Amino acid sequence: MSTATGKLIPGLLADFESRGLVHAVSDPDLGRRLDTEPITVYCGFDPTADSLHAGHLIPLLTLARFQRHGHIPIVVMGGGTGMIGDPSGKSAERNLLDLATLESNLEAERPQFARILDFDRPGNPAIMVNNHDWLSDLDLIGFLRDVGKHLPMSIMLSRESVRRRLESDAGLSFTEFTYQALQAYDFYHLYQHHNCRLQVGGSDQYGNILTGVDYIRRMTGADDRATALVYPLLTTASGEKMGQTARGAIWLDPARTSPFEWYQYWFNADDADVIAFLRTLTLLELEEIAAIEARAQADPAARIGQRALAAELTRMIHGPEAAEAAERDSRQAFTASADPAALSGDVPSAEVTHADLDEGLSLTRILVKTGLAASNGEAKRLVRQGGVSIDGRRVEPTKRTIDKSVFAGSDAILLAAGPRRRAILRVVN
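Chain shown above in sequence, structure on its own - the form predicted on its own:
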């Protein structure tokens, strides 16, 4: 359900609740307000890498849901706060990034936001701002006098994220402690300059956001409401962090995580997770998700939910053509007669030379080189346990090297590591 004119569509908060996306809300009247008046809402993103990752899907889609219901979303890029580092949810202090790195990361991430948010939408276009633009103008004395004066230490110290770090061996630096003051000022700045009345974030951000709500109240008057809405930090049913693998994060940048790998990650979602992921990580309507769930329960072996999840998320992030190619490659790569020459360039691959093969190649090194194993140790375990195959034929656990005989006159072979990972090894020269 969406609108192209900015016209309000009621029921947004109820939709969030039905999807399991409400952890806490500071204003019990927020649902009525969202149904009766357009609200400007913001979420912050610190550009600590040159790509967004799967963990950013919830905040991105939260803003997209607001936009589709007629509200105005603001993306706040943390070019300023990113130089400080948010202690929320962290056990140790981040490495501080310089301005040039942050600006480079910001430019790399910018087009990724446009895949999900509409910055040209009539009536309620999304807005992107960089908090370095206003935080860099602050002077220390002025900030302490005009902002710090209105931030009670007792409240700031009581925040769970601060208390947890203070009690840890790592402790909390003053630099990190000031993060919530800067975030509070961000909210106030957007309140003043963009009429922003709502900040959203993960549940670990609730204390920081409430600091901003309280600061705005102190600066503007008790009746002028600013509000916090936070969603749960999602993990898999087994408690693992969503969007993480043994080889690291699942990135939105296709150069970091190919559309095929992205599709495979979601296609391999556990049955216990897939419906929750469809509710929280896609823009599919709840009625459509319920229909998918019913079909999946009727035929569990068909992995209907996983196919819908992988296809929808790959279309959203990489476009329909990439989604079709990833789905096609997935079908072909996991058949016994898979032909590596028929697979697209998105399937993980590596190249070797004829000279390499004449000398004999370490199977362990090949598994790491193709990304099928995160380390030499993992690769050795895979081989030892009989979890590796070449063109559908299981590799003997005692095998240590491969040579040109495994190619059997072809210039490519399909390597498999376990039931879920595939890669192509090509011969060049």
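The term rigid core refers to the most C-alpha atoms you can superpose between the two forms while keeping them within 1.5 Å. Keep in mind it's a predicted model, so treat the numbers as computed, not measured. Positions refer to the first chain, counted from 1. What changes on going to the form predicted in complex with the RNA:
A rigid-body turn of 15° separates the smaller part from the larger between the two forms.
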Contents of the next structure:
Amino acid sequence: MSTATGKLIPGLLADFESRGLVHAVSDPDLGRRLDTEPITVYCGFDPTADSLHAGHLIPLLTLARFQRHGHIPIVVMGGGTGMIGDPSGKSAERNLLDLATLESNLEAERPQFARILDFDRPGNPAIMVNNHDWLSDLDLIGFLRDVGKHLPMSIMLSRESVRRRLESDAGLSFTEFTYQALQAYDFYHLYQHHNCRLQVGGSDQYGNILTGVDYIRRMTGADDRATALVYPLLTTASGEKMGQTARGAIWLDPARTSPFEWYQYWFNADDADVIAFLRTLTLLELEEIAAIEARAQADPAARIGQRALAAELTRMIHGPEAAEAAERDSRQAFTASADPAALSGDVPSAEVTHADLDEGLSLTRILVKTGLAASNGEAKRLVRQGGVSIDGRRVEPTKRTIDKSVFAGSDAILLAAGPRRRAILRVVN
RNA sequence: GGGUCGGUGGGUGAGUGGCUAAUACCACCAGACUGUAAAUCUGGCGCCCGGAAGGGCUACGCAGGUUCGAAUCCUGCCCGGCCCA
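Following the display of the form predicted on its own, present the structure of the form predicted in complex with the RNA.
The complete assembly is shown below, putting the previous chain first.
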């Protein structure tokens, strides 16, 4: 983390391996190369939303690890390829995004990258480029002659992502098929203009990246090789995509996923996942993680791993103050004698007036208003099933309304829905 | 262009005129047990109104039509698979 500028720290590939972050490497010599010279490495991101989400943490951190070891990371925003859509890992043809949307998404994500990568680091600053800048210059005939000519059809067709889609009912359009050619061209462009020698990505990208590696070799004939390094696609112990919930992705943007919710997501990680998450999703040293693991095993009920994971990730994405607040809120909101007035604004909340209270409030509406239930029906169900409590006391399944008596003189109450969701209801005037 | 098969709720995928807000599995939610974990068991899982009983609305690619009644039949269109050209 605190490395002298430009100084190379050896052992990077071994560190990746120890963390379980190496699925495949195309050059067996990569470890040595990384230890002897600074290498420029890139990873592509498709700006499909106006925020990054938890699924982007691994690629983001991968680049950060390179930078901290003295290498130069390039973030390639897929402004051009985002208009095409990568078939890898997708079961259906993707919606194409228009340029204006991509541009605004890209701008929104830029500061999120800057939280993890240092764009001003002396010696090896991170670089961000948009592949629209060069892909949009390509003309069809030039592309077919200069790029397409060097891409063997047999290899491109044999790619797992392509084959699977061709065999599926969804099919594959020429446009999507072309994606790997554009990605190959990206790599070549960066090889030429930024001296980029390595591309990293998820294992589903391996074929695409190798297409680029081959293309560069054909074009340059150089033995200064372009290389592919891919990490395994992480799933949770129950086989789910990491960072996805039934209600959708969890986001880095605090307006989409509050720091409290972000903290809670990681706090709720399964025991079976938590150590792997610490290794792959944080920059904590392996020895430190091993120490956490030992303590966690000695006392699983203390959820030491989850605490460390949630704290570390919240600090990384939202900063130390937000992390401390999330920790405090979580401790407070999940004890029986919680004081709702002491909770920060990051805990979901809603407000009612004294006049509302005098009339009597529909419990159903309050649950919806605080976001604890998505619809009135869901809220009623929740109450009927005994899943709601107020200030630590179970609400009777037959209860329909609440009045000022539940506030007992206070101006806020803590609502709980099930074991792991909390919200505050405040009275205001 | 011709033929043929298909498009169902978050996912997979049944259903081929009323018994179907729609089988099953997964995911998800709640309860019990726990540690804000896992496993297990129980219940639930479109939207609105209602304390409830119940009622209303919307939904099976899109638009029309037949019928007392359609996810199911007919016509046209859109999208996709496969075969032929």
